[in-house]
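Single chain ahead, written as structure tokens, the form predicted on its own.
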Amino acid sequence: MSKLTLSLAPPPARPLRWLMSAPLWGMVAGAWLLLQGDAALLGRWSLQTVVLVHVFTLGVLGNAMLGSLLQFLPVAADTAMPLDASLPWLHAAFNLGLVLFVLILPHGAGSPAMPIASILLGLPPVVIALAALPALLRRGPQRMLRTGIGFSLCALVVTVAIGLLLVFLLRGALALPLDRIADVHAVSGLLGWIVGLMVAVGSVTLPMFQGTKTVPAYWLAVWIALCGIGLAAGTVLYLAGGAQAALILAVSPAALAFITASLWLSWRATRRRDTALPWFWRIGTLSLGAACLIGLSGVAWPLSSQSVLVAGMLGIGIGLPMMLIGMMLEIVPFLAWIRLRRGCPRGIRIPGAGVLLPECDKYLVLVVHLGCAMVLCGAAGWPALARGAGFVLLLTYAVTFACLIACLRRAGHFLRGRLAQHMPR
């Protein structure tokens, strides 16, 4: 298992400002689900959807991973994040990006707005990919843990650029297949870079946090080959003119492979620990897996617009967000505690993580996401019950979001007094 190096550590805001945005993206998700109603869930290729799709991918996960990569990057993998003074100005700029996005896509791309927006979007996390690369591909420990973030970011900046490539489409700028483009979008997307950060930073977090299995890196070498080689294949079959079940056939192996191992590994651990993050990991990865087989079932035979909308709403609305809430309720505590570690005077006892965001906090977390996801399931077998689901999911984020905030001030509050304590009378 990888030791951290907490002089490596970043000043907490810097991944703060990402990981806190998460959650108010969710919480955006309910609004437009409330205001939308049944039009947000007329199938894949409504603008409605698309929106509520992009908020998920982009503003929960897109927050959630890019926040996590920069305070994992020098901790774990020993790797320096040469950007600093343009941190904040590129999290502005991805997040007013979406902002336009949102506001500007229902009414159709042809806005003159929307490359204004793309470029906003899309930039930002290409200059984070391109920074971090140089540094994770040189020589050194941690190799095949570096290999896999480089893998993962090398699939973000290829999904940044079919992203725009479809923005082209849109506008009618090109003529190309649109259907096909936009699966291989969500394919690169979902699985290279959302599951494939995830599969290399939990090689490491699944031991340190759940106490299972170390990892070994030769797995982690397989999984990466199996995925580059399932994306590449089912890329160029589809694209060169073959059915949608060849893309979904080339990379299942890898999608399963995480999914398989992901629930082993949780449910096996070797030191048994009372928290809550497991719990997310598992009906997050059991959500994943039933949003998985819904998809291969459609190699045998052609899947109905809600079947598509069912597995879309397992995958993206609930199962990889429950598993980053899980890991985010278990960093904030970590950061809030590192900034407490540097802004405290030597001597003073500084409270823990656990005591920082208390377990029955994270369970209530879980309870309310529990919740949200069988109302948002019905929601997506039945559109008439969107709007309800909406003011559900606006609520969990909002619990979600308080939690957290609390978190944060347990730990101003701690360290405003102790300086009080200790400052000249």
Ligand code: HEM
Contents of the next structure:
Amino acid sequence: MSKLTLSLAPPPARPLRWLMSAPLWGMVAGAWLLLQGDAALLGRWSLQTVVLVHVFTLGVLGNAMLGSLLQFLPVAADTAMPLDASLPWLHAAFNLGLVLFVLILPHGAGSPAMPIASILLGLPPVVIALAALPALLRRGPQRMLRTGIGFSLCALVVTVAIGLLLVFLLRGALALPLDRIADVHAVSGLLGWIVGLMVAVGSVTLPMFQGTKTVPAYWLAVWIALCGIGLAAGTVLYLAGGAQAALILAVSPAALAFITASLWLSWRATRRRDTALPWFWRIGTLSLGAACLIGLSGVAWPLSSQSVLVAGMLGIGIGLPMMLIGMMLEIVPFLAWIRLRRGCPRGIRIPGAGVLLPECDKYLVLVVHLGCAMVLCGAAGWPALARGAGFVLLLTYAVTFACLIACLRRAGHFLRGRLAQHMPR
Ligand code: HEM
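Can you swap the form predicted on its own for the form predicted together with protoporphyrin IX containing FE?
And the full complex, kicking off with our chain again.
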């Protein structure tokens, strides 16, 4: 199992500003559903739905994953992350770009501000990916782990590039098949970038945080090959005029392999931990699995627009966020602990991560996300429930944010208390 090099951990504020933005965007998703009502759940091509998709994929998942990556790369993957001073600007540009994207897109992509919003949104993840890649691709220890992270960052760059192309298509600047390109954009983002990073980072965090057996490096190698070949072959077949089924069948093996391994490892954990995280992970994986099975059934018979929405909600609105929120509830107290470790004079006993964010708080967040998941599924099936679901979603992420803030405040109180005691009278 890989070890953590805490001395290489960046100042906690660096990953924290990204991580703490994720639940705020969850609240924005709730407010959006509350304001837009069933207009946001009428069909995948409605611009209100596309906005909701990106509030989740970029706001909640994007911030959470880029934040985790800034912590994980130096500490667990032995990979230095350059860009020290510019990271806060990249965070500001990314989130400002998303705010503009959310405000402009429902009125059509023709607005003169849309290219600015898309570049503000697209540039930061590309800069972070390109800055990390050289160190990730060098020879040395943990080669497979770094290759896996490198693969997912390449998928992110491709996804952003296609996203920018889609904006130009919506502006009528180019005449290309928008639906096919949007599908390729969606699978490269969801499977290549998000699931790809979870596979790589999960190979370290599952044994570490969930007590599962160690994930052999060759598992990672096989998955990366399966995913890479599936994405490439599916894209070529589909864009060359083939049926959507070609893309679905090409990417399904990698998706189903992740879901099977993720569930199998977590259920068969050798050193079981009675904590909330394994339940976030299992329920998230099951929800993602249900979304994949609905998608796969689209090969046998055409999917109704409602079932496409239900699959989207199960995967993007419930499954992936639950797995990442579960991880964030481990990472944020760990960062608060590092802040205390560095802030307190040597010899001072500091509270552990489990004290800074107790399991009972994590179980509270789990229960509200479970309740929210059921309401969101209901709303995806019956859009008339959209406003109610929006309210529950807003509350759910407000509770998540409040628990994370409480953790940081506990650490802040402790630090101030200790420093006051050590101040020369
Ligand atoms: C700079 C970044 C991005 C931009 C500018 C962008 C832009 C777009 C646009 C314009 C569409 C909709 C096209 C249409 O109306 O059909 C779209 C669809 C989509 N995008 Fe992105 N995107 C970006 C990043 C991402 C990322 C990182 C992900 C996933 C991780 C993602 C996931 C999706 C999905 C799932 C759809 C399909 C939505 C639907 O069918 O309702 N996007 N994107």
